[in-house]
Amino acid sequence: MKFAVQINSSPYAGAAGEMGYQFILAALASGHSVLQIFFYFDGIYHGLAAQLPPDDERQFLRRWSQLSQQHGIDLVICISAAQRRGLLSLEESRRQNRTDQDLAPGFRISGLGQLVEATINADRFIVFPGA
């Protein structure tokens, strides 16, 4: 079975990120595939490059990057949600005359069209809402 997953909550404000991550691990271990993880609303903070959680806390950024690399999962940050919260890709930073990039490696910014495409290509669409 092919899954598309949406995460709506920030990494450390609720359980949506952890539940989503554990669901994806279980799905992959059972032989399923995950086409895309779409980070929406405050979920976009999962792709923030400047995250520096203490070593004894969950390392979401590293976890998502490893999942993406090992299993070819597309990590997509919603462009509208990201812009509202100030998270910009290098291209958007340049367009806004800024010199920094907020987006972590392995993530990309795109629109809801990418989410629609993933849900069309998936057998199941699972949403992990915020608190």
Given for the second form:
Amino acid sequence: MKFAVQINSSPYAGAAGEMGYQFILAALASGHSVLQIFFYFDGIYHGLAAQLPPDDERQFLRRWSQLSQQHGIDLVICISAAQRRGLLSLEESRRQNRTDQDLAPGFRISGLGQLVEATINADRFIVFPGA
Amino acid sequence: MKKYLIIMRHPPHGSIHVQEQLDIILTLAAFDRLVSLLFLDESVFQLFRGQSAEQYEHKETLAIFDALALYDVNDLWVETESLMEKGLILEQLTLPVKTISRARVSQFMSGFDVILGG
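Now show me the form predicted in complex with the partner chain; what you just gave was the form predicted on its own.
Complete assembly follows, chain above in first position.
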């Protein structure tokens, strides 16, 4: 079965990241595929490049990038939610005459149309809610 | 075609949440999807007549709800118990809605292909 997942809470203010990650691992282990993770609401903070938790803590960025590299899962950050919260890709920040590059490698910024397409293409769309 | 149910649970102006949920609804409508809305808990206040967010410099989400019919989003459901628990009656809501009892919500949800909550 093809899954797509939406993550709605930030790494440290909710459980959506952990639950979503564990769900995806279980789905992959059961032979399913995961097309896309769509980060929305405060979930966009998962794509912040400069997250530097201590080494003995959970490394969300490493987890997501491994899922993306090893299983080809598309990591999409919603552009309107990201801009509102100050997470800019290099391309977007140039447009604003800024120099920020806030987007972690492996993620891409796109619109809500990607979420709609994921709901159409996936057999199941699973939302992990925010706080 | 897949049928979508959007579950609303948040009050109108406590955060950006409702506005961002409306963005999803409008995008689904732009893709000509079949969209229904279900209002639970404090979200019943989202349709409360006479609300204003002006002093908070918050977007008037009620105006966006009013415009949903233009996008053929007009299948709105309110849970009866949520309405009663908040002391509201249907006449205080700005849009025509259908009501559903809490006991029937689970079965109602099973009639949809994609359910977007949270």
